[in-house]
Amino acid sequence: MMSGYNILVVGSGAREHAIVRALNKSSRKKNLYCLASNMNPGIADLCVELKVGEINDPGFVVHYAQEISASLAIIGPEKPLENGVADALWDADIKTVGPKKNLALLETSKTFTRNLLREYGVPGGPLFQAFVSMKGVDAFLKELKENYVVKYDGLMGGKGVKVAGDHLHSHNEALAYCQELLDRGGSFVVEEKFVGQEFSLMSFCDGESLKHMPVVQDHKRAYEGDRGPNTGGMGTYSDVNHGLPFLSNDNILDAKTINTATAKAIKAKFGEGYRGVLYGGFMATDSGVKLIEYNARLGDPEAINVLSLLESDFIDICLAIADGSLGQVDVRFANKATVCKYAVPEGYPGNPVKGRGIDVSGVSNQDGLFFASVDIKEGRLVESGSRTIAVVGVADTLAEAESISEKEISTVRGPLFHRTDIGTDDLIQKRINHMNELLSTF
């Protein structure tokens, strides 16, 4: 029997190779195993064993735990928190690092969100209203005029929220979008649409501490100057001082305000601890921060970003969660600046092309380099139609961090595009002129 800990991830994209990266630079004794949805060669190099498997489904991998011995799990993705994984873990006497089913409701149901969110007065939410018909619609859209979010009340990998004037150009749009997640079957949430600058705060939360991590921004947008379809995310970027360009000090506490608020407010709904990664995704407005939605996990990208920093022991902070004695941790992150890029295939979002051979041995530094979607085919490395590659820098300023990022990236051989503009000089003062304009016409 192998000593250490036996330790289970479940997911294979490029969150989970950071996280796996992450847990490799632990000083303590451990052993790594992957519970994958495809064979991810950088997860597989550090680990013990990869199997590839149905990690939704709780049954299968509260069977792998066991079979493994494992002493902690760590749930990367969303679905299999959707689908009670994390239930099923603690039932097996597995300490886990990932919400229980009904906690992670911060993501997989936007009206419990902000239900949840009113009721304790958590501050930051938008007016909004849920709908499971269409009776109210119009008129709360004639309420909101063109400032209107539609946003689809469950799990949509991202592509589930559309905004006015963006995607959606007029209210009768928004309606033939609300019939058409009725359609479905679905429900969905109106909300007041903020105008700002976007970001990312994610915490550790042992159910009464939390940690909080460097902020991000995330770029959603597929294409250069922020146009076209949204994605599960471009790429991403910190600055040297955990903030960004665009933000105050004042604009960071608020958003570590509104996530400890919602780590109290959770527990006392439900009488339990939110065990994780509570991920807050923030607008900065001229009126203040305000609360867009709650991811129940790490970022892909951010975590890469994130865990790329992470200066204390990942092992001692995961276990710290499960234990609840996270506010005796102390992380901390180094004072570098990274900028991450995603190589993604050609088609991407609406039509990516699948299965072509892609070749990252261009790529100078493999540590900076992570697997997302992809798969080994006769010993070949292949895309598999999501988001494939991702590349961050880390350096002393943004300007440099972006430099290498852009420069490894570049050298990944395939049919893929990336951004270039992620992280650049041009783009962030852009942000910081947009937040500017907005405050000095508040």
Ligand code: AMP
Contents of the next structure:
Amino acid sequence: MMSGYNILVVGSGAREHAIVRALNKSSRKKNLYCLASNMNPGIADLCVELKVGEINDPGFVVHYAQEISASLAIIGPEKPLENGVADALWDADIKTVGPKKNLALLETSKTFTRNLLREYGVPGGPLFQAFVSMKGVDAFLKELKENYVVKYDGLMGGKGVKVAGDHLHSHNEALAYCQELLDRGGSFVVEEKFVGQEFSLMSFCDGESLKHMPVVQDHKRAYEGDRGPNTGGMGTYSDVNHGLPFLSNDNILDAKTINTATAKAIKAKFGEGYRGVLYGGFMATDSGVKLIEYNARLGDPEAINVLSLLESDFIDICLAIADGSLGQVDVRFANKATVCKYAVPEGYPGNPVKGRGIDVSGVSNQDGLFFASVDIKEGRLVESGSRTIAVVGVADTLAEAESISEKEISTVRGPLFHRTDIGTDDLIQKRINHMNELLSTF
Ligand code: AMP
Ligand code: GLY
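What about the form predicted in complex with this ligand, after the form predicted on its own?
Full assembly next; the chain just shown is listed first.
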């Protein structure tokens, strides 16, 4: 048997590539394994084995974890969390980073989260009501007037949320969407719409203590200038001071307070602490920081920004999350700016091309290159229809980081496109102006 920690990473996108890289940098003796949904050559290079299998099936994951004598497992995506993979790993005495099924409700059920935060008095929530029928929907929409959002109560990859003015243009359209969700057998939440700038604050959490990561801004829209359909995220940036140019220190403190209060609330609710990453999606508004949603995992691509800056030992952090000793671990990030850009298939997200060859050999810093939805077919690297290749630029200023990531992503060959505007001075200035306008009319 090999010496050192046998560590299993579940998932095989760019987020998991970033996780595997960070684990690999640890000075601890380790053997890394990946249970994957696709052949990711970047992850495979760093692992003893990458096995393609049923990552969402708790029995399958536990069987593989036992086969490789894993002493630690790290779950990347949300679907295995929803299916109880963390519960099954803990039942098999395998320390796990990633919340159990009940605690992952923070991401998997919008109703659960809104009710939990209301019950425990966590600040930053919207006016909201949860519905299982059309009774009362019309009256609540009238109360919210033009500022409403309808959210399907479950995982829909960000596509279950419809926002007034964006996707819904009248109460009648909103009512029709609610009816559609009921017809599909779902329930839904109607809530107040916030106006402002979105940002993400992810915190490592061991059930008791939290260690916050630098805040990051994602770009959900597919096309330049924040136009087009929503995606999983086209790119992200973070600033040298671990803040963002449009946020005040108080905004960041408020987001930290909300994550801390949420961790406390969920522990009180279930009598068991949340062990994993608590990812708060926030909106800075004219009346302070508001909570849009929780995710129960690292963001993709946000993980690339923050893990590229991590100076502390990631295996130590993961063990401390699982053991409940995070309070004693040093969690430090470099004071650098990061800009991450994704290249995605032509036609993404609605009608992406699939299975076409791509070439990443022009990227000069291969350590800043992350493989996502790719595969190897007949010895050739191909894209598989979703976000494909991410690159990160890390530098002393946002402008330099942007220029690195733009230059690198432009060298990737294939039927792909990316957003050239992410992290540019122009787009960042627009964010700052938007925030200033909101604050001056308040
Ligand atoms: P979610 O799946 O909850 O993250 O929602 C997806 C996107 O919908 C978010 O990234 C926001 O852009 C938008 N959104 C969700 N809730 C709200 C809200 N209460 N006010 C404004 N925008 C929202
Ligand atoms: N980048 C958004 C997410 O990971 O959910």
